[in-house]
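First, one chain by itself in structure tokens, the form predicted alone.
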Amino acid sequence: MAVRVQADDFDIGAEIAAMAAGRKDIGAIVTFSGLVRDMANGQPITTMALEHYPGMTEKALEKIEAEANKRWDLQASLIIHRYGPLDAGANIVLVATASPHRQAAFESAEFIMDYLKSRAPFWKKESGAAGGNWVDARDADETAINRWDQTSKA
């Protein structure tokens, strides 16, 4: 189980090759990779800037990856998020998880970023040559949330 932070982009093919060297009781990865957009609401973007509290979004992290862990049987699960200035078409976050069966590497993959959308402590600025807005929270994250709310242990 792995949280990361930080301002660095990543490699997402190595990421998983690491996930997976020398496991056999991995039957499933499944991996979500988030990217800068080039349009947000009908303007182009150039950039995203995004702000965070070190130490508090490592911990709010941590406290998602593990209640995924704890609704489903996860060999292993990684979340990496950057911070920073961000050009269009850049890595901003990788969740992969492993489990037995792909359901469950679905299911919690899916969790995971339901929760990093609408609970974890990230601001987000999109720039372009119209000048900069801060991103507001979606009602579709909030919905999102709930279904997870409903459901039980898978």
The other form holds:
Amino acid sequence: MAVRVQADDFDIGAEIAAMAAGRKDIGAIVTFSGLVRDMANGQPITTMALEHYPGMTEKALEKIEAEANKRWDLQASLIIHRYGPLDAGANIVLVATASPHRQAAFESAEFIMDYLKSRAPFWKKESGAAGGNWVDARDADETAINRWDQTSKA
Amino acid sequence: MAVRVQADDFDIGAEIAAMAAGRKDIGAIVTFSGLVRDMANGQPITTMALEHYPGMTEKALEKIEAEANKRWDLQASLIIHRYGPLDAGANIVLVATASPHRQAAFESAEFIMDYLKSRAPFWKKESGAAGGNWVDARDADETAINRWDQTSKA
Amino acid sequence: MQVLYFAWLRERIGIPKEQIETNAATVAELVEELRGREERYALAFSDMASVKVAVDQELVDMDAPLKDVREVAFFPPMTGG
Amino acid sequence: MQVLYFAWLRERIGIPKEQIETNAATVAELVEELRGREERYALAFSDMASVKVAVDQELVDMDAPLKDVREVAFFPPMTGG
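Condition change, the form predicted alone to the form predicted in complex with a further copy of the same chain:
Next comes the full complex, and the chain you just saw is listed first.
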């Protein structure tokens, strides 16, 4: 289990290799990477400023990761979330989960992403020719959490 | 869209980088990698021989990939499946999907994996100290397909 | 106690954080007190449906007590990932 | 027509493929014909619940017709991924 909050970019291949290094018991690794899109609501975007709450962010991510490890049989998990100014096309987030079974790897990665979206203290300000705009939370992201049932503590 | 059936290993980081190269419209990339586990049914495994049906394999993978692209709004997709003798810990398969939205990327990757498991003409023979053993198809893998509804043609 | 503001709350109030001495018993009472201070606070806290609060780095409801609290943070709904 | 065998069907029958001239109208009739040939075929086709068939590289049922077919393949349920 590992959580990193950083301004620097990450190398997905290197992270997966590190996760699997020296072990032969992993059956499945799922990764999710989120990137800055160059369009938002029909407006061109050149950069996205990612603000976060140092201290609380790490706690929130660790809590989400711990809950995923409690719910699924995971052999390894990783959450890397960037902050600061990011250009269109840049990496924002990497989630990786490893398990003996594919279903556990898929579900836990989705679970982590769903909780990251509306439970990790990050805020996005998109900037383009039209100026800057704070990204609104989407109802769909709040709804996505409900499918993991109401008993979750993450 | 791309399908590759090969004996050689693949580099997940390089494949993802190639998928996203020169574009800024991708919001989410999901990858699944499957690896040879060193245990099967409580028996240690040293190698897995992957047999396939050249010609039909490529067709089957292309059909599965095309169906995923029909069902979800994908910006790119990739299926790499290895064959031949593979050591424990080795990569077997890589599926990667890119979409503006995370849900489409996750679901399409799961869909492709579910169909790969029981619709692509591969057969696995596991070998360890206890000898060789053809891996049986799992009922669960056949059942997994049903959740994508009965109307699928993939 | 330390009070932090993030995203557009930070922009509207004009500072990322400040030290506040208060007798407010709950977060809601603190918000009322801040609203009464200056127009920029009243503006920032005008639509509480889009304001979330964390107390000592844990998400809480607006009626959460402030006894022994070291840090309160106000921010819009989160948009991680 | 070309007939292919994979995995344990290949091992039981002892060859990966062979050229077969047949008047069988369906896959099921071809299987009957092969079963009658030799013990190794009878063994390979003893439990048809675990045998799948592809005709010209498309999965089909055992009652599929063989007219104009170039390639028939028999194999166990697939285990890709």
